[in-house]
Amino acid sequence: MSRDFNLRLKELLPDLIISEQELMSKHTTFRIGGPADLYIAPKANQIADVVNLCRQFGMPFFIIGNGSNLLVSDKGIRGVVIEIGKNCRELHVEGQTMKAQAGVPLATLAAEACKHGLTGLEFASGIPGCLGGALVMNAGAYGGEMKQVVTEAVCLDEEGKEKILLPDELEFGYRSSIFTKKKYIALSATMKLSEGKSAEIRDRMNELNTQRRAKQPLEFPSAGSTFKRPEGYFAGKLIMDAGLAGYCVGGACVSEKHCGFVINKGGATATDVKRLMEDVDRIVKEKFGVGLEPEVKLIGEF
């Protein structure tokens, strides 16, 4: 890590507080990851200056939300760290309008949706993520996604400058939006939902919950369903009907309760899960000529 840049980055934010060899374990809902050269949580205001001088000293960066869809390395992280999360969580509602920064946990934009008496943000309920990640990757369940409710999102751009998009211009697909082919930094969002009763949001919600408890393994860490849904099939059946369900490497498996989540056992590690999620891949293809893609995404050194 380049000591330099280190003196620039406590110049230019002297209030920024900096951890050298942090542990992604501890960030990530996999509870698993090696050190990050240094993690960072920057406020709103101060993440286009420490993007732009990473940029300017060639550092290599990394964004992370609530890391829930995340698998790093064991060896860690050879870089920056960037979490938009516990320091970029305002939130306000006028009217049917909901404005949020990118660290606000989709749960907590579901109840105060609810608290208002507004419906449209149901789905998001139960889903472990924070909006910047559910904008770049269209989260969704049950029917809901975020392009249902998303009217424009501020991001930085490639040149580190604040843009503006437009619902046509977020490219919203399948666990996709131009935040995925683009290197633009989402930084927050404006929601258009409709008018609704609270007590009928909260008993809508209280429902997908129960069924979230029912069918996924909540009780174990994972990062949420590990696998993309195949066009014409779904991962999960097919990973069951390969008769993998319980199949483990070390201490990662796939759940016997929903074999679409791989979970840690317990001391898993990326590693562990790397090549399991390789063994599911290869076995379902050699049974049904499907491939499945990852929708965990990988960082760092593998």
Ligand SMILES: Cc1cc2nc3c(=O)[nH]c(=O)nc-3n(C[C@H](O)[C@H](O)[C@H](O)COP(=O)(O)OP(=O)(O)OC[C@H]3O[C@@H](n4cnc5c(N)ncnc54)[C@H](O)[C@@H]3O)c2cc1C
Second form
Amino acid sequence: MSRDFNLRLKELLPDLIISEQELMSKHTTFRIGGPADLYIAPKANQIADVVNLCRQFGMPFFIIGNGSNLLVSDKGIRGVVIEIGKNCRELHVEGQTMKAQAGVPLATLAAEACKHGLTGLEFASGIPGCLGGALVMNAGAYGGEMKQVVTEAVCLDEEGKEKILLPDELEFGYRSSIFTKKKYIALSATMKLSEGKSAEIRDRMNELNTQRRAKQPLEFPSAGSTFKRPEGYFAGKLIMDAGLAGYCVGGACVSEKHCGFVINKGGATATDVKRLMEDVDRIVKEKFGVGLEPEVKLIGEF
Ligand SMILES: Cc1cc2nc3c(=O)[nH]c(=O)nc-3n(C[C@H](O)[C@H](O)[C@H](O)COP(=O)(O)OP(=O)(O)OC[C@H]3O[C@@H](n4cnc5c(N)ncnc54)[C@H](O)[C@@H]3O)c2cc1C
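So the form predicted on its own is up there; where is the form predicted in complex with this ligand?
Below, the chain from earlier opens the complete complex, with every other chain and molecule after it.
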């Protein structure tokens, strides 16, 4: 099956580079994850063909952007990993409107907006994801979130048809969107920004990124905030108050700089991180009666 699929994929898209047994640790900011059976990074105009072929062959597939919100199992991912990233990076600015393909990094979007004297994306400049992943997660920071700027997104629906989604159809919530509920694939989005002054926008981005470096353990691999914010609480504070700062399982540790982050101190496995997350959830529940829901997506078999 996999061989036939491979052959058909090569016939259909001869210029596509197909990597077999590709280590996902190379594609996640946690630097953790076993092999994907097949790994490809199609161009924007090849995504629909790839997805349709997967469906035709009953081949499971998983979409990734920059892998900055993922914990991939040590056993890896069965089927095809489709990166909507480095080969989907077109970006156009017209007036106060920015249109970008899903693989554009948020830092690039923010820098481009700043260059054009457009305000509204400063919050995103330090989030290490791509636009597609940010739409899925309704990424946000420092009072900003994707919901505030996105006016339209183009996606592939469950039948592989292109569909335009307007703001009310995107169902943005706290770290959720229509993409976390339906198996839609984000291809591109349009964002409406406001006129501002480039120097002020740059200063604000620098200020936010300085705050990030001071408060977050950016010197270690991680996937950002491990848990969602439970209503009325901060996950990091609960974890710190439970006495878990610096608590480790193997190479995975609760950051002492920011207890909301699990970091890979070196050689952490996905199993280490998962066990650590379970311990943290259990201990916080015992002490404070509050459950912690992962923000990080656990992918593959655990
Ligand atoms: C140091 C650090 C700091 C962070 N700070 C923040 C922060 O301040 N705020 C915040 O919100 N997040 C933060 N994050 C988390 C992460 O960067 C965001 O969730 C980001 O939006 C994920 O984007 P990604 O491209 O890396 O997605 P991935 O991690 O690759 O994927 C995330 C999910 O989206 C899906 N997906 C990705 N692309 C597509 C697509 N095109 N179509 C359909 N599904 C897709 C994947 O299947 C997966 O379910 C941080 C992470 C790190 C490592």
